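Below you'll find only one chain, the form predicted alone, shown as structure tokens.
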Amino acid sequence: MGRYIVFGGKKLIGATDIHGSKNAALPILCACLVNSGLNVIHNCPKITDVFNTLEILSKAGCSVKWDKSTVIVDSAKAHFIVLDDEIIGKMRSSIIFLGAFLGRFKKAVIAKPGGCRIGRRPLDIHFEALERMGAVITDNGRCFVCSVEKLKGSEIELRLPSVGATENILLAAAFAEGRTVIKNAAREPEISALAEFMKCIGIETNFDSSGVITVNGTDSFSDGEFRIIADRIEAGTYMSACACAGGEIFLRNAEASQMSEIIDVFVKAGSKVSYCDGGIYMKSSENGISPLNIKTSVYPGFPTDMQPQIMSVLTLAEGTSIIIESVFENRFSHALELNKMGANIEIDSLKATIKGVNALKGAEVNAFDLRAGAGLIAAALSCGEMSVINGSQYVKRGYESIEKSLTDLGAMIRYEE
């Protein structure tokens, strides 16, 4: 447990590196189980969710070593383990091990994840797809018990483009007999990265940007070496910080091609954004922040993982903004905390009405989830006073040393246990 102490009111000027993507690293590390061999994963972020994923791999018999930002996973001696309450409790997204376990060990036992603070994450989409591939899944009241004699390639059309379900199907399909076709698959860049890693270890995979993925199962894999893509949400978070505090920043390694909807929102709000092969340059608006109407959506729409951060920006807009949250039904916990800082936000179910104010004030606030914490830090950077953001354990799940990165950009922020 810890907190961030932020002394705001200072413009951000500087440059920082964008780390590897959390949402790409987790399924790729899980996929290291597939090839029963050596995997060298570069640009891996040092965040809690990655540490927890590596702990699961270690418990399952994999050799795991760090070399700076590179993780080396040898899964030759991997063995079956139960993903129990302790493991699932640490990281709900451990469910992405389901497909890999079913494929390699022919079974998986996973404790029920329970509720998620930001909203429902139904697992029935995962189960329906895997059952179509031949898996038998039962609910014993405490765990989901899954088994299969032989996974079979199938044509699967998801009723929702679920990221987690797409990942589990991809990993299971690597072992399946024949071809698997996933229609209405998630199209996030992180899914494309997983598909590229699967190619790297010898699995014929085709990712179509229209939402169709094909995988030809195999029993012949190879060792792999791969570089994790830059984290587009981390880059968007620091853009939000700049929009709140003012200034101009350069985000090294940020990949603009994966952030078009995020960049478009900042441009509409009045910021200047340009990009090159080396990253993204941003200069905050010199004429005030323009109000916006935003609706979160699946990729390539505006990401729900950027909603709390952009809400912080819009608290300072010159007019009234509307945010519709269409992905998670409980993702407005940060609104009440922003109101403690002087914001004027009204919540009506999945709609947030944000009436811009001239300035926010320093306050002690609480982060209840990962992106809410990032949004509160961005807001605090605009205040001319000290703010305290509790709940650092959530922020550390997805940001590697956020205080250092923001300090590189000129912020006054420190982390305290």
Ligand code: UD1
Contents of the next structure:
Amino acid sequence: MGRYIVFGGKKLIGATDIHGSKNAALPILCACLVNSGLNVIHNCPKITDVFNTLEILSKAGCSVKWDKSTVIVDSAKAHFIVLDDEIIGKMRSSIIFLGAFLGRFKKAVIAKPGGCRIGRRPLDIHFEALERMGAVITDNGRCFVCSVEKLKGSEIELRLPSVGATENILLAAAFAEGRTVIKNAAREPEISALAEFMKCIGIETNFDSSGVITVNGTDSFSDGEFRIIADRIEAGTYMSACACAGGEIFLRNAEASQMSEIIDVFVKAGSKVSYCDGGIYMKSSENGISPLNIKTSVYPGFPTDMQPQIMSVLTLAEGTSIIIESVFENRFSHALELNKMGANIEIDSLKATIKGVNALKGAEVNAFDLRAGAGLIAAALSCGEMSVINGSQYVKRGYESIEKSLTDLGAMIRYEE
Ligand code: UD1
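To complete the pair, please output the form predicted in complex with the ligand; the form predicted alone was given just before.
Below, the chain from earlier opens the complete complex, with every other chain and molecule after it.
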């Protein structure tokens, strides 16, 4: 386990490359199981969640090879494995193997995911949908046991547009007899990327930005070659670092069209943002940070995965900001840590009231989840003193060498084992 040492108080000036998206890479790697063939996945981020996903694919008999940032997965010889405690405990999002397993092996056995740092994260939407497609799901105390004789194409309307449930249904639908229509599906760009990958391996899939996705099941797949989209949350994280520390940055490959709400929030807070095909340019506000009212929501709303980072920015605003967290019920662990740095944040259930202060001070703080860690690093970059951020194991789940990217941008940060 390691920590980040940050010497803040220095403006960020520079450019860095945005890596491939974590939340696009994970389901696409799961989807490599579908075609029993060769998959060449470019721009794959080197992060712990990807390494863990590849380990599951290897355990399930796939051959996995890296070539720079390209991963080649051959799933021809894949076989069934139990997704046990060890696997699910390491990475809760391994639940998105469920649909692919059920489709390819006609069964999936998944250890019950425990509580998660950011909320309960139940699976009812995943299960209801798969049952509608013909799966039988039982609970044997320690595991959920899912089996199916033949998946049936179905019309499924989701109670809420769960990202993981949409991904599981899509992959199960690839093997189903007939057509599956998902209504109120998740609309995130990462879902659209998964739908594109499915098309690339021969599955007729239609993603519609109004939240309806149709998939025509098949038993004839092809090999696939695909490039993972840029990580909009990584780009947003470096924008919050720039807003906290001040400065001027260019984020190569960042995709502005998938970040409208994030960009809008930084502009409202006073930053200048412009973009071109090659990336996003941002200049921090010269007249202070404006306070904001923000409510997290599903895409195209403001993402919950940017909530900790924007909270760090708003600790320095000229006035009082409100953040309502509407996606996860327990996602404010960073607020207490920011208060250790001199912020003034009060939490009342899903509402955070952030009274802006003139400056934060260096401190030793703890990250308890991935984005909380990113938010604390951004905050530390504003302090004219040294800070220590513990909990690097969470940050590494989703950022490929954050210390290197921030150093490219002119920050003084190092990682220490
Ligand atoms: C995914 C992302 C995560 C992001 C989240 C919301 C990945 C690997 N992870 O997580 O980074 O923060 O979307 O954008 O892509 N819910 C239920 N029942 C269910 C499923 C979900 O009630 O069966 C609830 C959850 O408790 C949560 C909300 O729906 O409150 C959103 O969850 P969901 O969209 O499923 O998030 P994940 O797929 O877990």
